[in-house]
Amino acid sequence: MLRIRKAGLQTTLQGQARIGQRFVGMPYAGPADPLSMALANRLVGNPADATCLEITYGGFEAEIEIACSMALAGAPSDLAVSGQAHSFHKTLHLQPGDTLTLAPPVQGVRAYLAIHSAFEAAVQFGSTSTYLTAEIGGLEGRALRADDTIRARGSTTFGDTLETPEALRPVFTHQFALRATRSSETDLLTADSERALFSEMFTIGRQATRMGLALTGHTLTVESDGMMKSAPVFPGTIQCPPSGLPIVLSCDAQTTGGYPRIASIARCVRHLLGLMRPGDQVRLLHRAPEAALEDDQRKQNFFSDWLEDGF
């Protein structure tokens, strides 16, 4: 078991995404940033997308009331045992007593607590994510809070102490380049505006949650009379809005949306939008649809040796 001390900005609970439920109006939730979950899991010998928590922005403290196998991957930060340091990406084995703490980071936005068995959380809609607006799965379908506990839905101990390799560690930064494709409403872009999309360097706005994240610094224009109906959208599919301000949809994405479709975020860097915060740069590298295959699969490629069951 788990004793929250300090839950930190938001805290929640993050299992697989809700997959086949869009048609019933219900987002995908799940990690922000599924390969670091997937990381995390894989050193207390969990499958990939086994619940864990997802810090967000760190300021976290837990106390262990139950030996236990964990893990951290994510946003890097200072992270410390009952006061001693300790790494991400390295099997923890704790002790009852034993107090977990986490800095806030300065890169990148969360880290993502496992342990091994994976948190117990309530399943709705085939799924132990927490999403926030519908108040589902997780913990009473809320963000954690000081004096919460939460426990495991298994044995808690992992025979094994494992450290990622170095050159699967995710690098973070403040300067992002992400492979996209064109999508339904890009030909409503002008010539100028479709140039900038796929050249200008862009700025990660105030708006940046699980939802969505505002790419700031240069207005598009779209030759549409803002009376587009509503189309499916996804995460990683970007929209622009009257404001010619677009914005990319992130794991919490409603499934439907009224805005032109310009853009889709290629799968093998949709992970990197869970890293993005207000400030970050982002620079957008058109792909044909294929060539967008192509590099996913060569990325699921480079991690399958260490992550059988991929991200």
Second form
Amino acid sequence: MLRIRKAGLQTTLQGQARIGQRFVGMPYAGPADPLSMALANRLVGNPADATCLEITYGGFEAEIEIACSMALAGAPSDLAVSGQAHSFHKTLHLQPGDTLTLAPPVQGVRAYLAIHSAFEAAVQFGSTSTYLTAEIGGLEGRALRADDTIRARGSTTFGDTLETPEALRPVFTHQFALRATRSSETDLLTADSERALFSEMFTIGRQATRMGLALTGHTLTVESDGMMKSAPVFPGTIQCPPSGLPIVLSCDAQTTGGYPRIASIARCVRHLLGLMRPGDQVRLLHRAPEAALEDDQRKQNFFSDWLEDGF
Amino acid sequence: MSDKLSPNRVADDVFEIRVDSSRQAQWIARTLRKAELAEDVVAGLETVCVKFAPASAQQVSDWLQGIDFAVDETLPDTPIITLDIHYGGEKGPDFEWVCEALNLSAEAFIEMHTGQTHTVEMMGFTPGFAYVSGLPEDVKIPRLSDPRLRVAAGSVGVSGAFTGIYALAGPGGWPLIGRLSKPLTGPISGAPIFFQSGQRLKFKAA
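Given the form predicted alone above, what does the protein look like in the form predicted in complex with the partner chain?
What follows is the entire complex, opening with the chain shown before.
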């Protein structure tokens, strides 16, 4: 019912994160930017984590084969339906024969395409989310390609036409300030390096994937003999290998690792890891853990009227 | 061990507990998972991390501090699995320097590695990656200072005194000494998870 003509750099089906299975080495997966996915789903009457297409850097084109209601949120780019310009953050009602095209975004990385009732995808390890490394979830555990056909789980038309309230639309930028706490091995940094970590501007390196983002621009000095016993890591953990170049782990983060864990991105801003691209600038703002959780509560409250069940 | 735990906050939504061994970590993590109070409980080799939903921060903290653990370190009695490894060459690009660092000939390393029974201490990193103990404790091989972006499926690495088996291709920071001659096919069908902690292994030179 939706035939892919151009899949772009990496388009995958993403739904719920695989919470609770890290102890067997299974990462969370799910959307890199869960807030944008929740906002797209909201516009077609779906739960926040209903299965969507996560489209990386646009360049996407699909043919619609059945009347359906869809919506887009995330990295803003030119959107057209059969040649007519349309907007993100508004319910779209499409007809058979329509073509949906999405240009590459200027800022941000990923857009989320939601369909009323959610896309159908293989449920593996309790979720539809595609985890490419292990080839599970989604469509055959892989990124979509031209000529793939994907279906919806149920009735595809939604009676309402909704718009995301202006104030709730995430701002896309090339500069980020991320709240972060100290972590288990922060003490292994020299005093100068700890100061640099929480004050200097870093640049996102070329390695910027769903697994993690390299921070460049400042080489940190970490006292490490490379023989730390492997310890749990999570999306948001910042590891520092002996090279001194930190890596921020994102949604596909491995479950354990043996490089010092020098900081952790606060829960309330972890969705921003899905927005950052190579060359973007990022500064870490130090927060005490309790203060960071209060920030998360404020964020949940801010969105609660619109995203009633959280995200 | 019977002891009170002292949790350390390592993220706004994660507590960490330090323990003495990976068997303790596994046992404590299993016990905590059964209580179903946390979002996620993950064991490391000397730590257990408990990730919680913000609303239950205080409850989880109180609960962790109040629990008295009596650890049962008995291993499950499962049959030994033998895995064939191609040591060195292209499949084990770090084999030579690892042997040199240990002052061993290639033959002596292989004899040491294949001469004893190893134990899967934990599964982690990516699906199917096994942390395997069994090398003498004085073996101390450091991780690569810069991780590789791609390691082939079936690669075998060493780090500290552990052997690591990469079930899937992906990034990796362990020096590689070889590769399994056959891909892993697991007891859990359709899933890239092949061992449970406590599984005993023997290695054989292919």
